[in-house]
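Shown here is one chain on its own, the form predicted on its own, set out as structure tokens.
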Amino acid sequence: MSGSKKKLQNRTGTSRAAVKKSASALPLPKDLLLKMLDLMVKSRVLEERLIKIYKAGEAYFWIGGPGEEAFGVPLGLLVNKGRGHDHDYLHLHYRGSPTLVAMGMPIIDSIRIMMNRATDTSTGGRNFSNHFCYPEWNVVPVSSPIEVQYSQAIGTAWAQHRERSKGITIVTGGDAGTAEGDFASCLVWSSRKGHELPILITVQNNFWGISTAYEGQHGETSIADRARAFNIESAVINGNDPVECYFRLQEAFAYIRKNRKPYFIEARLSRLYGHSSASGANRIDEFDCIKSFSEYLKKSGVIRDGDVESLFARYESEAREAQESVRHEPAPEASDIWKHVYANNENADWRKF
């Protein structure tokens, strides 16, 4: 193993102190710990099924979030889900599947996107995998251009600020994309004195930008250091520890809801299957948050031997059945390309103006 890889694993590894906790000193209610494990496994199985679909030649491209479950699941559980400014807006990037799974997204929804089916409610089968859109949950469409969600998030946060609503805006992205101007714009516009915005700015730092390593690309010690220049409260957290993520996200949510000001979180975590199918989508030897969390729960007496394996088997069966079902669903038709371009399905075909 290379020196840089060892450093990466040391930075993202879960604290061994947490594993020593006993069942009588659980940091969170047992039911919540079990729910987080269940959703983390469900998300991992979904992503691994999507990779299998791609490698079987039933899809064109895969990009997703295996390795980010310990951060994404607590985020999804803490969101005030609903529609309108009094609920939370989410501007996710393409590794947001754990968050959507935690919010209640069915496995089959993601498989429909992956297999480009007309039944896909997010894109009508016309976009990449994990490009979700749920208007009923304030989940803004995931965009393919890197990091544009940071500038888009300014809009919903400003609307919530202007209307003095109860909701907040949440935006997620990767470490390499912080070099984009949209990210800097988000820091500027969210922190203007007297007009601070109720926004949670997060960076999931997996220490890779496609095939470029983090080291040598950043002059700052931590990406979260950038927030200090704008007087934005910030934290660097272990994104591979779901318990730590739950508490730190809970603190950030409470701060923003009370003060109506921005908060910045840098979550350091793993990227278990590379950048995307463009880099092979093969398993990489990095820290596995599900394996670590499962070991902790076993030592704490919360689960027994075989429980995790049963979860994997149950969700693998569900995902495989969903794939079989979606295989027989229709693909988009050429005439459908003009749909959903303008509000209320107004004509978008220039030939029919």
Ligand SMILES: Cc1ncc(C[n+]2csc(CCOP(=O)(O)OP(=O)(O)O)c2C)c(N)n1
Contents of the next structure:
Amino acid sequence: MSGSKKKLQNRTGTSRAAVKKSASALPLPKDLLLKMLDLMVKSRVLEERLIKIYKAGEAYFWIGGPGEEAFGVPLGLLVNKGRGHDHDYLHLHYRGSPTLVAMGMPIIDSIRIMMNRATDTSTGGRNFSNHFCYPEWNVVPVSSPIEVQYSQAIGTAWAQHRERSKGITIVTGGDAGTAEGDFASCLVWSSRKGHELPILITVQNNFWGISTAYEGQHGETSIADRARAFNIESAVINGNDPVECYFRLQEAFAYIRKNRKPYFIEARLSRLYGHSSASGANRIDEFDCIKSFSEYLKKSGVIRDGDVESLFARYESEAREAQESVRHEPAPEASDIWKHVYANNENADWRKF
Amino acid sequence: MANMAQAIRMALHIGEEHLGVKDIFGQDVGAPLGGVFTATQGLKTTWNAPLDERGIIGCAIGIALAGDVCVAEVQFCDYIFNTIDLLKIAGNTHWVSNGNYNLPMVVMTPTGAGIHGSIYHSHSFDAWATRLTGWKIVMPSTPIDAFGLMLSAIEDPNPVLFLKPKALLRVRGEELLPGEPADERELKAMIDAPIGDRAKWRPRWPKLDESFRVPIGKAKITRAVDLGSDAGSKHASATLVSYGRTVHFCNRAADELLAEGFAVEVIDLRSLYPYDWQTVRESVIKTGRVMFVNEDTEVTNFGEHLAYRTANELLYHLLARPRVLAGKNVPGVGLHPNLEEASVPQQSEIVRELREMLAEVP
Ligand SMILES: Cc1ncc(C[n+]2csc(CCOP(=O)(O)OP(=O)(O)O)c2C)c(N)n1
Ligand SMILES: [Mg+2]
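Taking the form predicted on its own as the starting point, write out the structure of the form predicted in complex with the named molecule.
Below is the whole assembly, all chains and molecules, this chain first.
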């Protein structure tokens, strides 16, 4: 970890915040803490399974969210899940698996995308891992171009603003991507006086853009400072602490739901397997939110020795079984390239015009 | 007769009243201006966007993802280029989401030369647009087609790019829109915003036929040729295929040569994608010669695709090699008329090329 990264993380009180909470007074209901741990482990195991699938040569590419569980899981738990303006819209990037797992996505869905099966409901075998799409939960398609979700989020938030509906819009992305114009667009459009948008703008700052370090790319002290210039309420939080994330996200949701105005969160967190399979997808020695959270829960008497290990084991066998069955599922066919070019499968092939 | 800007405005009005349009937005689209070409005056769902084309297209995609119908404007197509990856996303969303999401959005943008617009108000976008798979691309040449195509575009569940030939926006049509008042002064008094203070002004919309449509994908023959009656004529025949502003040049070129006894059919494609191949095909089989005319630059031009297809499928029906007459492959359309006229096809050039083609025999 680079010196400045350590410094920046310490500024938000990495890990100690979680550990300090005394055993006598749990910060959140015990059931919720256990649920968060469960989902964090499930999400981690899923990503590690995807990496194994890649390394076994059963997939072409991996990119995903291991290391972002402490942020992504509370986010998924706090979302008002459903279809339409009165529920929350999610514009996620390719590290959104913890959020989807927390929302109830079965492990097998992600494996189907990873292995490009015809049964992959998100993309039909067309796209990379973690490029989810769940219209029934307002999870709009994840796409690869960095930052475009920030300009699209303006639109769902605008629709909710126009209809004065109950839902809000949530957008996630990385730190390096904030250099793109779409990030600025999101700040400009969501903060216009009299037209403020009900949107939670988040940045998951892992201090890397592939191989380019945070330092040297940013002149601003924190990314959240950019929101302040637009009079957007903002917070820098420790994205490695699920309890802190839960509270700060809860605060942000409450603020947006009540005031129908934007809120900005910069969460500082780890990137545990490097950028993607292109950089090897090997475990990196960075702060591990699951390790620290389970230690904290142990110290607090919420779990006992062996509990986390058996969680891992349970999800590992579920993920392995899922991989087994996905292997036998049908692949997309050549003729599928013409499917869904236009709505209702209207012909799009000029040879047939 | 309504001009094209008025026709678009009336279609948008029907769109917001009857077809579920929730937002019509873009730079200066809302009050007080109602669009730099007045195409959005007096509408109730218009609003002014920040000066941010990527924001405009991103917002339109988002609105469509939320299931709402919107019409977004990019003020001039010259400024749409920095949104091209968002346009790609709009086009691929239905496909990449395995049919889960479709984007019922319309993007309209003025395109082409003819208003002494210099380098950044004369660009064309049609050739670029036809590479945006998943979109439907339309470009009217008359107010009534603009009216009918806009209504179809709004109703279409796919993203539709509505290219407005900017030189034609203030040109009046020759056909009344269904239900339009016969007196154009009356129409103007009803729906054109007054000069000066508009704070209290409200339009009075004429009762137009809301069911009128020009279907996307259907061309129109604007100069028809009937070779049946004089099949033995010694005069040659040809087909011109165009869209937008150059349709009118083609019509006049056809009229000029008709006076000399040549038979020139003109097809206004109206939709670039999907395009009406059957109409082109039948005409080319009939006339044996074809020239595709448009303003976008000539290298990797959409007309080249049509010429390629003609050569592939209709070679043995041809009496002359197929031609593409398009904008010269230079970086821009210069301001001086000598420069502009040398850059994009003019009537005189069409006539010259047409004569050459008509003279060609196998
Ligand atoms: C517009 C665009 N440019 C470049 C890329 C290639 N690329 C993929 S991820 C990435 C780095 C993104 O870094 P950051 O925004 O910090 O997100 P992180 O991957 O660290 O979560 C780059 C350059 C891309 N996908 N899109
Ligand atoms: Mg990063």
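What we label the rigid core is the largest C-alpha set whose atoms superpose within 1.5 Å from one form to the other. This is a predicted model, so every value here is computed, not measured. Numbering follows the first chain given and starts at 1.
The Cα position of residue 345 changes by 2.8 Å between these two forms once both are aligned on the rigid core.
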